[in-house]
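The chain below stands alone, shown as structure tokens; this is the form predicted on its own.
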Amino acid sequence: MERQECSGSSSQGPPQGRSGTPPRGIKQLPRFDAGVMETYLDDMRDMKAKVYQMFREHPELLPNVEEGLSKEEHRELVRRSLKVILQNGYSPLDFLARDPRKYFYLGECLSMVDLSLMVKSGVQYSLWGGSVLNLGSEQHRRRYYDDIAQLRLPGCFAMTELKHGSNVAALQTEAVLDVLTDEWVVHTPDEGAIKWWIGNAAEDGRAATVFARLKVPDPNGGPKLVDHGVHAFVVPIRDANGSTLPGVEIRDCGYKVGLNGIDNGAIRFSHVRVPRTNLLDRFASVDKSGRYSSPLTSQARRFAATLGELTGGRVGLVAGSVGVLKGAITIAVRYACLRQQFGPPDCPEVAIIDYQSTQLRLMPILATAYGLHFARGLLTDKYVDMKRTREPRLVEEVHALSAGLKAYTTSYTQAALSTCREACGGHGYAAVNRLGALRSDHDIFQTFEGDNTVLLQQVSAMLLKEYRQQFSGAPLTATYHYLRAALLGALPNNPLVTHDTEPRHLRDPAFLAKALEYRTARMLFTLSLRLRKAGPRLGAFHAWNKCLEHVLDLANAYVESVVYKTFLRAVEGCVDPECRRALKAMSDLFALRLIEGDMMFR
């Protein structure tokens, strides 16, 4: 921060620009009428201030401090949350069925009240519900739809195992054919198979979608059972009255680092028998003889079907971290603009905010919220075309974009959480300012719903192939045709060996796209040889182990590339002028600070 003169010593308070002229030495910054730029970035912020003062008018839902709580009041108040939601006329399961926009809104919402409100309402809605709306078939849409749209039927969604999390198609549950009843057993054969961390299990859920290997008998008569991979069923674990059926035995996973407020529980099951119907049969079904058949044709594209299905998931959370994002950095900028330290000699102390190393904390922060609002906005209208139009391109980029999106920005916020705890100082340590519980609570968005760096290697898994089959009719073509360039072995020119280094020249949005659309296409250039040249002295899978960080690198690079063209065209369709410059000023910062931090730019 420049040295700031002042006139005496008789003022008191902040030095003026506070809403008057500008200190010397300060630029002033574009201003603009906030209503106007909130009207712009929210479409649908009357229902975020209903939602809001439903909590106002429901304090005891709102406890100043959440570590006060034991897990048994905290999961006590999140049921008493959801069913105010209810009885205040807000439908999720309705939302995600009918209009997702204001599902994944609603869950935004939701992650600044509690973020375990939001993982709560999330198990039983998008992942229990969800995954019998969307992997099973009418029956099952017609049995189970109200019981679970109206909290009557909770539910959980146990896929994870002890021994296996991201590696679904390895988990070890079992479903196995009984023709002579008709009937599925599922058992769980070791402890390894144990289904772990599941959500709603510990105390509340009656149902669970179980994720089973689906084993019939032979039908040439052989003696071995035929394994058609995981497949989902919907599994009873407790009755009306809350007890444990025959054959299910269910631990509390206790305390955790944070979301307290949900029950977490372990269930493993003891040669539990469900109806043949039990099975989600949208994409394979078995009839009475045990005859296994599928619209697809190889257990390869049964098993990505599914978990496709399952993309809303991620959107969900993509959704509750930019929620979180924007109010730690809220409650940062706010704290920094009207706490105030040292000075010019005789002169106020000056606020916080206007010092230089407080400004590269948060600023950059600011810039990125804005830029993953606009990202979240463009995920949840591919994922609504997706589920309209079920067009095979268009799933594939969804499920690459929200596997992208959801590693890089709860990444992102994690990070931005101890950064804004920090500049807020000691007043950030207490816990009734919340950036302690909300850093703890997030924690585990890194984890669940896929662990951010299997779904790093996802996304660059799809840029090579989409690299290898040069594009012939991949559904990133338009957005990303620059990457041709790579493909036929001729990068595109590095933009930054002009080293023009006027302002004109680095904040104008042509040069700063190009830049990161280089350094995406030169990663995939030279992961792509690097793999090439390791494949066949160490095999597929050590050759992808040793270019791992290369791997993930990539991924971050096109995540942020599509951040900043989405948050380009958000700059270009804001009318107002004043909210133009602001937003153009904030997408500048966030470009500038990718080149700047990035080695292959010096």
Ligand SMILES: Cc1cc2nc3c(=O)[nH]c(=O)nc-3n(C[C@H](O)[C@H](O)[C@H](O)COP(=O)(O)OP(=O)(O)OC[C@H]3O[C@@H](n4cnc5c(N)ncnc54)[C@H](O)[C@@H]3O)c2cc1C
Given for the second form:
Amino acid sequence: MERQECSGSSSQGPPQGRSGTPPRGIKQLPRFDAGVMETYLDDMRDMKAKVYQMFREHPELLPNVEEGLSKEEHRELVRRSLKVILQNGYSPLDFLARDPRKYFYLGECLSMVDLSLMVKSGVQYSLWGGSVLNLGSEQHRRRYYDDIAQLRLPGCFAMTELKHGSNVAALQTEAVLDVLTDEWVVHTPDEGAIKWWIGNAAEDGRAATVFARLKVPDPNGGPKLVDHGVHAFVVPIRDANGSTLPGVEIRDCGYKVGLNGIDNGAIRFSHVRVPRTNLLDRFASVDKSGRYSSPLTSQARRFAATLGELTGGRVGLVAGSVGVLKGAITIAVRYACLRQQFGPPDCPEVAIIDYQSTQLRLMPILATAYGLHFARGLLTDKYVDMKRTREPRLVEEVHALSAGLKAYTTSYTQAALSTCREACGGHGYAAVNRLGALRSDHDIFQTFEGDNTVLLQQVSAMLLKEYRQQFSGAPLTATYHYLRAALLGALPNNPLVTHDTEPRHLRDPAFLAKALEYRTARMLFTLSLRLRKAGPRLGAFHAWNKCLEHVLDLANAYVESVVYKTFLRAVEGCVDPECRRALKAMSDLFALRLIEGDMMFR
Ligand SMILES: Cc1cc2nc3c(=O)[nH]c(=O)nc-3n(C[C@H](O)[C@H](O)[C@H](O)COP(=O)(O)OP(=O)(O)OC[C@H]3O[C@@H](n4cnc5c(N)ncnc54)[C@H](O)[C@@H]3O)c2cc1C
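Mind pulling up the form predicted in complex with the named molecule next to the form predicted on its own we just looked at?
Let's see the whole complex now, leading with the same chain.
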């Protein structure tokens, strides 16, 4: 019998044979200077170091994950942390308004401090502050900006109702104009319309952006009110002492599976009166006589424009989720390098990272974390461009990209958290190692700011629209450009049919990019055919439902293709040869794992 060598990572260094060369069967891993890599990956890391230092100086602000906190204690901790962040010169609302890259980066930093803190900050500045900034006009910004920025006016984003979460166009809360007093009367018509899950509502919020159906008297004198659909209104809910205002009833949503540092609440309005000017009137206004006007011609377009202004929340969740993914995979890989179990006879035990199964579990997650890091950068840059130029096609593109990446990233991270926990064995289950708390806190990222299943459908709907526009000669937005060649006339050949299994071919970026593009184009083409066939028989709604899995697969395939392309650009842009080689290995793994995992490629 052949004598077994003692090889593998039983010590902390990289695996080495007795002569200093890698032992038989163990490939030399790409080596690189971690500092150079860090500089390339993260041009804002000084800010991260300062934020983490700030919390090191305030250890009392870190949640005690081992012993747990009551929701009251956790909420108090989060409240204090928000103040400390401001006192240290970080103003999230200023970042959001003037330098959104910093805003999203701060969110990513906070995600590894405490996800409740990151989300509570998002509710105050991005949801409450962002809705006032983006849906209101200059008078609203002048009136509220400083108070929101300085936390003097904690607020809420009150969209979801008990009966309607994803289908926000069907919300039932109403705001009826009283022409005599020049006021809106905000009212919850029935229990199903109670605002539910509203962050900051149970304890802290003093005002809310309330989404309600705008109703005005019929200009032709008819007896019925005219319903112009869902609009946003600023509604005060508590006075300066924290007591609820007349007509406002608030209940605490209680303990949740995670994120217990946030005070989610339910709000019922009983004929609450606010001035007419409290309508956030960027896309529609109502004059004293009750005349409604809007530059956008249809209710659907106004609603789409309103929701389009709220993409910042999704960009923030992508940043936070990528932060969690990086944290989780770092914990799991470090542990796997140190933990030793079993080994050849008469040899030290080997590190669990040396098991093929551990590598297959963790390395694709590491590769995806890099890919999503770069994709997050792309999304942030496009968001910044969109805010600067307000170019309509960029608005559409950011909407699709933020929806797709939010859904993909948060679902991926949630699954990865479980894999990382398992890869760490029993110690992964100890509260102090954080994977459990991250899993509970992060879970809801898949649902709020747009349920992932619903968002993916929006991505596919946009791809289908682009597909149809291609045939009508309309221009494509930048991220869809690669589909053009694929869609003009015929599909490209499946690049996998060559059955070439040489590493040189399999690790060729041109081949990998083409394979992922082919999959997206093929799915788009076949989905379009299926819908066209089923539509006349079933009607559009049921035809869509019949193809729903196909719809979701298409959106995920599209996102993966965009992530890979972005990853490749990042590899090409890296000037340090060793770092580039390491990143290239990660990008190969990202794409090859996708090909291996999808039947479409077989
Ligand atoms: C902790 C927490 C904080 C929140 N904070 C806020 C807040 O501050 N402000 C606010 O307004 N809201 C908030 N929400 C509400 C959140 O945005 C909603 O829960 C979310 O939009 C989903 O709505 P829903 O819960 O009604 O689920 P539903 O829309 O009822 O969805 C239930 C299930 O049905 C599926 N489904 C729904 N429609 C479709 C479809 N067309 N096709 C296929 N499947 C479908 C979904 O995928 C999901 O699995 C919060 C929620 C939680 C839990």
